[in-house]
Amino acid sequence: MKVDHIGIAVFSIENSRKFYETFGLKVEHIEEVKEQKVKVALLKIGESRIELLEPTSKDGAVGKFLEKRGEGLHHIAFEVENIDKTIDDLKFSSYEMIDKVARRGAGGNKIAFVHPKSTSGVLLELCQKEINDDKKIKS
């Protein structure tokens, strides 16, 4: 459907934040994924967003990734309408996924993870929206 954020790992989204501000974008969403072991900032830029990630723990994958790689791109999200269908057709064609069922992330949408190996060297995230009550999107 399109392109949902970038993920950027980083040491301290209040030090990284203020790069991003300069540009007259502004952090929308904070939020702490425990499951995950990070903490996330969103800045919308169009219709997509910048998500920064700060790890809460150095055993995360997060915490990890900065520990080999240092800062920088972490993922592609890419926002799709139906992830299980999305999961089920990409594993039929023999590509590798790191979640083989979707999982929660950020607000409360639905991810998963398509391994690095399939796509070639990005680690790409499928998004879908979780729906609330009103039938609104969450952001």
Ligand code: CMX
Second form
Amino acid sequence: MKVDHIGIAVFSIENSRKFYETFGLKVEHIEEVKEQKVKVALLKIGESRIELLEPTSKDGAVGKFLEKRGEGLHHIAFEVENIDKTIDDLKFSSYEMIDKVARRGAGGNKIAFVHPKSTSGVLLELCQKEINDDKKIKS
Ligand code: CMX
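Form predicted in complex with this ligand, following the form predicted alone:
Whole complex next, starting from this chain.
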């Protein structure tokens, strides 16, 4: 449906948000996603968002990424209408799903990751909103 957000791995949300705020972007939501060992900050840009990802532990996906590659583009998220069907279609076409079943991510959305091996090197997140963005996310 659209690019929902672009995930950027950062050492510190407090430091990194300043650059994006220079353009007038505003942090509208900060949340810790415990099972992913990460804290996320969402900044709205048009119909999409920049998602700053700060690890809360070195052994989570983002902590490991930072250690290996440093700060930078971590993933792109596509909003889809029906995540269960999208996962089934991708599995049927032999693309490698990290999450074979959708799970809850930041903001309570249903999410699933596709392995970068299947996507020409970009970690891809599928994301299905439960309810309209503007109603759900509070500053
Ligand atoms: N983008 C592109 N490639 C990546 C990557 C990323 N974000 N992270 C790892 N890779 C590459 C590695 O460099 C490695 O490449 P090489 O084989 O060429 O060295 C390859 O993917 C596989 O690496 P791996 O050692 O098998 O696996 P890792 O332990 O590095 O884990 C991944 C990679 C993608 C499977 C893991 O990070 C994962 O499961 N991610 C999904 C969950 C996630 O990212 N959560 C954080 C965000 C949470 C949120 O937004 O709420």
